[in-house]
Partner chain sequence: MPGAIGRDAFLEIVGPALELDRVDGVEALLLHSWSANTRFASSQIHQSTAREDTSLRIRIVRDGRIGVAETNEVTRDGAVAAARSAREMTDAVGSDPAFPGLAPVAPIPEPAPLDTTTAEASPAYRAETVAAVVDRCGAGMHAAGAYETGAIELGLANTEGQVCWAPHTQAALNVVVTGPNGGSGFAEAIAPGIDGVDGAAAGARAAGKAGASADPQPIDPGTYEVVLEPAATSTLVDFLGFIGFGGRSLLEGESCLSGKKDTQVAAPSISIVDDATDPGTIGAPFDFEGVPKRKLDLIRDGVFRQGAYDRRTAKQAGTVSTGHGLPAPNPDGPLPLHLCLEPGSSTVEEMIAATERGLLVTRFHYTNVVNAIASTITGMTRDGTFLIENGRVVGPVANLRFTQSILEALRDTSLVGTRAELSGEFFFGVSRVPALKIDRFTFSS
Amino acid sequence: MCRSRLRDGEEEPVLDVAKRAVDAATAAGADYADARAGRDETESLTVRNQEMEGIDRLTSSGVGIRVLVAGRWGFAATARTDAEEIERAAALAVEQARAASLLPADPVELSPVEPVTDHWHGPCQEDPFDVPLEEKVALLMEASRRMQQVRGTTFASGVLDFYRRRTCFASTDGAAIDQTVTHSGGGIEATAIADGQVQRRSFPNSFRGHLAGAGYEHVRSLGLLSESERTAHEAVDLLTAPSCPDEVTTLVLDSGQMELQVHESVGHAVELDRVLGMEAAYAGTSFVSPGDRGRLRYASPLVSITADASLRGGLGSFAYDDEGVAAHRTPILVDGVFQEFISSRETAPAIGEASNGTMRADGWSNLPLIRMTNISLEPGQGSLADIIGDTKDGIYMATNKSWSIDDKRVNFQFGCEIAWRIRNGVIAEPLRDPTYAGITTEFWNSCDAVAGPEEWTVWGTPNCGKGQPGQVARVGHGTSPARFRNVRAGVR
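Can you show the single chain from that sequence in the form predicted on its own?
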């Protein structure tokens, strides 16, 4: 089990810091207060064409204090944790809330939560911050070398990312929670350029690879070296491949592309703050309404989707959210019918529910927002090979390259790195620059196959943006390959 590394090798009493902050806010006049004393540690390595592009390390610690006074929020954060500074920050948060209480608005009411005292560490067998830097660099250099050996490769890149967050939460409800998550992962990327074409292939996934809630053992399992040459060959071969045709066709998506399909067209659409209009300026609202619960046929009966913060190994996994609510497994779609939003203590009462625990902040210095946990497409039956074999004519697309979706999460367009024609149940020639477009509910209702558990992968998305000022969250998605009928492909 990996442990949180603290200054001078000693346990820093950050839970005591959180408790002192709550006490200071109460003394300053808060009706409710919670505090998150936290410490973040990150490391990122990037190699390109066997040269180091960067090694970035960051450590950040401090405390954020959130208060309610007369039903209005106030928040202040500080990197100093001495008693005098905590009292100043707590008083500032209370002052903000009092000022906000002069504005005409309904007072905030919080759904109840059972206060707990707990310590929790996420899964981690091999501490990624203890693995020698030389070993990490050597892995990326060798992957880059193997990709460069493939004739026609222009750029050969690799990246490793490591992250640890310890969060100590206390509240006037009586919560005292100390939890730590560790994330590890990485990926490689080959780019080929010729005759005005730029083609790219990534492994195991695009946009910094494949990250998981795990230690360095996850990096060792990725197979970055064994897949290097194949990845580069595919990038080079795409230079001479025909373009993806513009047609309505049967579309099969790989597990990696399904990750982003779920993220954009389901995950963001069921965030209750968007639905209630509390999150609109930065990334839009949602077409889903509270009255749709139990009624909206969102997808075909083959599609069930859950939000599960208790899923092992996801970037959206934890024991308690940043309001002290225990991790939940929540049904979002059951047999294609919409069931539940993801919510907070403030938003859940608006639909007569209690929070299902999805509030998370981008570190101790930000207010928590409703964020996806692990939003997963539940596995169906059979394999990807079974789906391909059962497809007379269609296109199989893999690995996300681009995305666009409107501010109601209705109309979308995605681009992938590569596609292959499917003819009579067999994968045929590759196609370059594949794209597809659709309308969210029409698309999901056209799903007629989802591959089974053996094809199911929990992918990590480390850069989900939301909020104003913007925050970044780490979320997870379990997905299998799936098939959709009558989809417009080749959109330009």
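Please could you give me the other form, the form predicted together with the partner chain, since above is the form predicted on its own?
Chain only, nothing else included.
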């Protein structure tokens, strides 16, 4: 059974800590309070060239207390959970809120939520923390060995990452929620270096592979060994491949790159806190405005995008967000037309709505922010092969290597690990250092094909950054390969 581990194997009254924190905040003068007592556990392994490069485990626990005093937020977090420290932190949260009143502002009003008492575990068939380290190390060593056998491979790496977060939420509304998620995943990477060039190929995806809301069964399903040699061959072949040409072309993106395209140019753009200016100084705002709902033709009619925190296997899946709002499935784009933002209890009333449950914090020590849940491009029809076969001339790019987008989420540029020329419906020679650039709505409106459910993969993005102080969120994206017309490729 997959379950949260507790210190020294003892059952810890974690939910009681959250409830005591709420009581302390009320006693200190809070009009509203919620608290998250949590515990994070991670295990990470890195192998390179059949040597152990890193193996570590991390545990972290504590409580974060959020209060409203006269309509102003305050928050304090501490790793200690004894009664004296909880009272100190609660009083500090109230002091933070009171100080905020130095500047005039409209008081915060929260959209309603039905308080629930619940206990939930995310999907996990095989507890990754119970799988012997020796087995995990052996898997990475063998993948590394197979990649190294390919002549020209300079470095052959593999990683595995496991993560468990238990969050106990209580509020003055009466909520009492205990939920645990487990994430597992990994990947391999081959690097070839020669003649002043560095080329890299990853499988199943770059930046630590493919993570999912699942147990070790997900790692077993990845095929890290069977894909090792192909991955290495592609890295080596890139050394002698021609550069991606600078041209306006038909672009086909693989499912892995589509993940980041959705993330950067749709997911972040529809966060309502950004739209309302709350992230203006750091991550930026958005070109989308509340008046665009139901009106803005964001994309071609083939494109429908959904936020779904209930999606099985996503890194952005949960039963309740960090305000106690139940997981939602929300249409973002329907047939290319913008429909809804992702929102919180504080922001949703600004557009006359109730929260659709996307507030999440980077652990117990951070204030919840609006974060992507699982923002997915709904599948279309046919296969990637069908799309390639239907493309007379173009470029097929795969696996993200670099990314950048402006502070309004309009002007973007991405790089991929590899591309191939498409000639008369057939994949031809590989191209190295491929990049493409575009303007968000122009790009999405040029989409004329999205592959079907058989090509649809729920990817995990474990490193989405936002907020001051900076927070990292784990989010998911279901995507299929897709095709776009008249895109500038080969920017350098």
